[in-house]
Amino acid sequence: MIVDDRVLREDFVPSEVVHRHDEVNLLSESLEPLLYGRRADPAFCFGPTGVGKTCIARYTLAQLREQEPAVEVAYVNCWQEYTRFRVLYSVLEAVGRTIDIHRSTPKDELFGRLRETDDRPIVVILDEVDQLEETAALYDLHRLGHVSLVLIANREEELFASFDDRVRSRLRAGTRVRFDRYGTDELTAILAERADKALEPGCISGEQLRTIADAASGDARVGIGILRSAARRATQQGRERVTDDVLEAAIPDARTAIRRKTVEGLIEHQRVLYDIVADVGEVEPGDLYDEYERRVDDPKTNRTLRNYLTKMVHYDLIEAVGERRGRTYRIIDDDAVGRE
């Protein structure tokens, strides 16, 4: 039933975009200087999750490279690469200059190395850039004359609030590309496009695609996840096509699958914390720490737990309600996911 599995993966970049032509045009316009051997001003993509920011950025740069193959593109996801070192390293890796660089190479040397690679222009896409903990990396990259930046984040105000003054003033100029949530029709069209490429003809109906689009409430990532999971389930059960009950079962899958993946990425102590919050549902910090110490042999300190918790809040695994005294942590309820 599944003809081409790659099309349903998260990092798939389609060769045609559906419903985002204005955004593509705006972004490629801002990158135009690169065609004339000049550097482009920083470009920003803002919008909630699952609206195609990453996809459009990659797509636009793929297009650019067709016109100007000398341009190197480095894609860095700041969820994983959140230190100055890791960002610089990822960029070097993307342009193939990481030979003889190891984890204790001084950051300044990484920067120096990057400065030497100015024979070709580099476009650095920093995805989820609001997760970056050391904005010095932005400052570094901006200082390099052959590096153009494409920054992807949820909200402009929050992003700029996290910058220090030096970075903020430098990045104030630049193109903003804003992405709105997909409507059900748009998302249905996107899903139809993917289903067409990924699945055998006729194994999912337009009505079913619409159901998926509806359940995903504007989030293409979730929508595609549901489609993928429905197709897999149907295949496992040896069906010719996606039936309505298979689809029904696949809908909750997609969101929990994303969460499960994140939980698996947690280290042991973080998972204990997560489990406690999951067990209790809602818990006050003091009780949480006590319970944690009860469950673990060799407990980390309080301060470390607080770091873990903020990280987990960032990951959208748990939610912190209230500030300071009287704050509680709780599991995010699925109904609340999807609104911003």
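Take the protein just shown as the form predicted in complex with the DNA and give its structure as the form predicted alone.
Next up is only this chain, free of partner chains and other molecules.
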């Protein structure tokens, strides 16, 4: 049934995009100076999870490189590469300049190595940029005249609140590309495009694709996950097409798989916070921070912990209940997905 599994992967970038033409055009316009040998101002992609921010950024840069192959693109996921060293190393790795660099290499030496790459323009996509634990890397990259930045985050206010003054002042200008949730018709069209390329003809109906889109609530990541889960289930059961009972089982199965994968991707201190919320069931911030400090040797600041919690809320791992003073956190999935 599945003829091209790549198309159903979360990180797949299609050759043509559906229903994001305005966003593509706006981001393309912001990067246009690169076609004339000039640096582009920073570009920001803001919006909730699963609305195509990463896909559109990578697609737009791929289109740019077709026009100007000299432009190098470095993609950095700041959820995993969240320190100055790891960001700079990731950019150097993308442009093939990591020879003789080790964990003990001074960060200023990495910056110096990156400064020497000025024989070509580089666009750095910083995904989940609000997960950076230190903004020095942003300051470094902005100082380099041959580096242009595309920054991806959920909310502008939260992102700029995490910046120090020198970074905030330098990045305040720039293009904002805002992404809304997909409508059911839009997400159905996206799923139809994926199904057409990934599956045998006729193995899933338009009505079933709409059912998936409804269940995904505007989140393409969830919708594609459900489609992938349904196709795999049908294949494992020897079906020639996706049946309604297979689809019904695939919907919660896909959500669980996505949540488990997200939990597994949490960094150490985020995972400690998640486990505490899962253990307690519902917890106030003060009690959560106290227990966190008991469980770790080198606790992060309260500001960093708030950032972690906000990100987990965005990814539907935990829920924030109530207003600031009376707020509590609780696990969305009662089964505490991903925990032993």
